[in-house]
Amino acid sequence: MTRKKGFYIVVLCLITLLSACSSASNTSEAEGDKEITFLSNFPSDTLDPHLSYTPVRAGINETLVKINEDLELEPWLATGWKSNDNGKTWTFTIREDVTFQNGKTLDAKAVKKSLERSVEVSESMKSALKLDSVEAEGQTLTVTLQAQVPELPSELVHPNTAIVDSEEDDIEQNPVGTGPFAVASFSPSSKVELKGNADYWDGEPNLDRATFTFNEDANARGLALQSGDADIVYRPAFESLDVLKEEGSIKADVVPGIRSQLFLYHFGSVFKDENMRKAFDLMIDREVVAESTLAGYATAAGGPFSTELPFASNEEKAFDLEQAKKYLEEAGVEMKDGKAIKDGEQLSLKVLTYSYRPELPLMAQILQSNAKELGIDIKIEQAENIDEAMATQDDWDLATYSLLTAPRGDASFFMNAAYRPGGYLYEATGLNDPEITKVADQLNATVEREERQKLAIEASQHINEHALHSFIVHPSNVVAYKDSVKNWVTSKSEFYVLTKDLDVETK
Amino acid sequence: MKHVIRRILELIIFLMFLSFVSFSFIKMAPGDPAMSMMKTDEVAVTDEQLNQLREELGFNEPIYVQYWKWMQGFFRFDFGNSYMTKQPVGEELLERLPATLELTIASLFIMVVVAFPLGSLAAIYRNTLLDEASRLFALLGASVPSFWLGLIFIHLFAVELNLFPSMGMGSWEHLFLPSLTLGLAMAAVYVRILRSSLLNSFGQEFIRAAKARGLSRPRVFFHHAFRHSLLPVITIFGVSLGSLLGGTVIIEVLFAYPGIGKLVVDAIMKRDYPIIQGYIFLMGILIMLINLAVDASYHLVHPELRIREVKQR
């Protein structure tokens, strides 16, 4: 009997404990408050703005320069900038009347400390910004660099250069920025709870609270929207979009993205020959790739830069196996018994691919199937880490790849990474084209924006003409959200998510 | 006492060996975290800068030198900082451990609640409809992939019935769906093991003797047959506990449950050596402790072992 009693007591305690847990989770909500839950696919282990994108995306921190929806640079915490010596020394004017969420005023000194922290914490920012010395006086910030960096304003769009109050202690968990939302709580890789910053310099945000959550599974994200656990969902599974749209209360937003999916050629293989590259460039039906690997949520690529960018080359790429055959013949490939023979053997190539972006292995399969029609044997190999595989292996011929070619509205990243000696893609592919390197060098010495854009177009044309890489599609950014959400803007750059204008209809 | 000291010494030697072997294997695998740290896919970085970073991090030194440096830190209880988040490894792991522990305990609880009654009934009512149902349950449980089961549960319990949150953590409701998914998949195995172990016990002489002594059926079942049948269950329980604590990546990803499994898979992808090394060390300790507990529990449920040991002395 006593044992039974004990059992009941334990069960009673458990029930009380569980119900206490569940009610505790609801106590923070206040009546009539405007609140939104945003669900993204990029989890964050830290809220350090110099290591993670989340603080800028969640509207906690802001950068000196921002990239707008026309993918042009515009002032943000800096109202203007100039360089009088071709990009070695820069002067930035810091916006007045901006305060951090803790009430401190933003001045050049605070910006200096934040930038210095950024290069100290982040190896990538150290190499991108090349800071030598920073001087601050009032609202004027003078930055001297170790070398010419004409694209510095564009580099300062990078979320890891966001301005944070560096004097605060707990930057990893609770960064204090100048944005419309301040951190209320943070659970690493789970969620960030935010509260509206009523003193925001650009006007009070419409929302009182917001939650920024993460889930890497695309299907689960779609289900979270349907179940009401999220109001806005970034990149739901393409195949679930129709189901979501059928629910009258859910909207989907499809915006052309600036990412490029491409084939990289290994110049240490048969692809040293331009005719081989041109032949393979013609072997891919870009429309079919967009339709079958990304359910149509992509646009065919006409060059390295998305047509959304002001310096895109809007060429139309053909799919023409007959023409491809001609290029193959010019490259010394003979057709015998339905097989492509080069140097006495059937042409057999190895394509490296990786599964992180599921559309890439499919893209390799489409190429494999088209090449087979021309008698070329293609072996597909999945790499765990594609960058490592390309850099360490010698026997690959092609690789599928995905890249933001102009992540901050400027071509310099891609040009330096792919076409200048020392760049990681340049070294991995073994590319050697002095002409394109010359254009990249010119770009690195040009400050004037229009001139830079002209050089980027010139580079695109050269890349296309010589098929240095084959750009296939630009995937779109897809966001699904409840129709109660107002003023949602799907950011092409993917840097800005929660904004002061974002609103929700309260019932 | 002697036994305890011997066990602790064994544990230390095992951990030293484990740390050296894992350290060597991690370092011998191709690649390093330099490219991830430099974010080469979005920032123009030269080979020279990458090599400079490798030099700074000591990757160019011989493995034994790198290991010795790691050991020096270890003796000061310093496992180093994660390359990606710059946070101390100990903090990163301990931050995730509670979530993993919660999930482990809840999953095992669900497994026990489902498997023990079902396995027992299947044995008692052998070759009946109930036994067939348990066989079907085991078959389904073993063949249905957990991510699919998870999606179905989300659809049913979160979207259709709106009873539980579809993802995240924070309350017991958040814990329900991931632990149900894991618990049911495990229960499928345990149902069959318990059933066959019970059937084996039913045929033993001591059961016949107990029955002959006129003991009630429940007493024969719970005090004699069930207890005797727990031995194989406990053995596998130890293995399940180890693998659950090691992390269940698919479930963690699906339910956005920030456990230790996802942390370490990300660390492996990005070659975040300090996190990987710290994880292996932590898991080594946990698995050793689980094995000790399993050994100890054998003695509790199986008096024969105790008697045999006393006789040997």
Given for the second form:
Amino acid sequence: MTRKKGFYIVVLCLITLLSACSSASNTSEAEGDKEITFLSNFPSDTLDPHLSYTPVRAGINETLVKINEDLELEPWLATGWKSNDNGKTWTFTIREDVTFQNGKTLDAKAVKKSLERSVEVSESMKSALKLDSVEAEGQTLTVTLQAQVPELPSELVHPNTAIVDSEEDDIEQNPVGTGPFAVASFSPSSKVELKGNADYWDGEPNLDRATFTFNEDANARGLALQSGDADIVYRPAFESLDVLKEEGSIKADVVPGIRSQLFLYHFGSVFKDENMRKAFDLMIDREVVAESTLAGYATAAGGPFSTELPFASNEEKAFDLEQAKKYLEEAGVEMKDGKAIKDGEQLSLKVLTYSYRPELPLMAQILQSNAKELGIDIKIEQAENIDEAMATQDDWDLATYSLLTAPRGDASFFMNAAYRPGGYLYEATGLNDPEITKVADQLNATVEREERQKLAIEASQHINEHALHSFIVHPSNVVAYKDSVKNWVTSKSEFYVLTKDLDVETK
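Okay, that's the form predicted together with the partner chain, but what's the structure of the form predicted on its own?
The text that comes after this line covers the one chain and nothing more.
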């Protein structure tokens, strides 16, 4: 061996040794950190808070107002608000001593830019907020609207109104917010790696790191919890809950949800006929759906709003194929040789559905089976993006859908989205019912809460009477997690997941 060669071998050994020491040091340091992996069924191909709920759920961004578990409004980045003209002009006081994760101070000017960006990139926020002008001075934000919005603070609970530093370039991949966690890395539709924000305005978070990840397979989510690849799992396979709880080290929460699963009708199809809609509403056995698709972790829906809400319509919806047949006949359908004939041909319909809520395709199959008994042929098509499919395709007749109809404890969100021109569901379905639009307009102009609740009940009754949509079930929120996880709260609103208080026991 030459002296030079020997020298290189010694250097190589030293480098290897130093590398090993460094690695051991990093491992030791990492072992002292607190971290959690949250596994959900929510895919997200962007972290733009004005287009995705994930940044609020992951604790990256925050809204001016939040909703608590009693579905009441609470201050968040705004400490207070008022309107002296029944909701046309609003003044918000922005919280002092809050900084973005890049060190910039949160003031009214930053909030103004963020809200203006929200209505620029999101049609639904443009429709909901109705901004005319926004003025900022210090910590005071003055918002003037195009029309009265008595419940504007509840609209500002919506995750797509979250405040972001809009001067940053890469908002889709790395939004800068004010929350307890900042983005470390993002893999679209896969995972978000997060780091604790030590300068968080409401106190340093308990966790040093967190991973917010996704898998649409409910069984895989449960297995990930059992194997230790996840600490918290949103919506594991319902049939596996008892098995998970038998593990001893796993807990499960089941809380009533405020989400609705429903069938939307395309009013550009045969469903412009009210009798046709009423017929299909009677083809849905809601109790069977709750048991067979959600293992009983749901309640039959008597209208758009969960019974957790004070303005719910608690009507009992029937399952009656004989009565459905009578409505079909009223709609011009003739029964021949076991087939439902409309305009000389067998009635054949397309149902759009999507898979990341696995009960929805099953609901479509149950409807398909019941409709077949009446001689109706239903074809089911899976859509990758249900909103895009409904908005861009004209050849569908029904669609399964899932949404929080009252995400801020108020009916106005759903009423505006579904029953007023400009609402994204209104435009997608082609629904045009002047009476329900009138009620939605009245709701928007009404300040007094009890009167608003009466209008919401009136709206629900009209929706049911004319079968504008068919509401099926209100699913429960089900979460399973390791018993080492501390301070976890299963949120009715589904908005708040990773919080500063979330903690984990270290061994």
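Everything numeric in this text was worked out from a predicted model, so none of it was measured. Residue numbers count along the first chain shown, from 1.
- Split into two rigid parts for the change between the two forms, the chain puts residue 471 and residue 305 in the same part.
- Rigid-body analysis on C-alpha atoms gives a rotation of 27° for the smaller part relative to the larger between the two forms.
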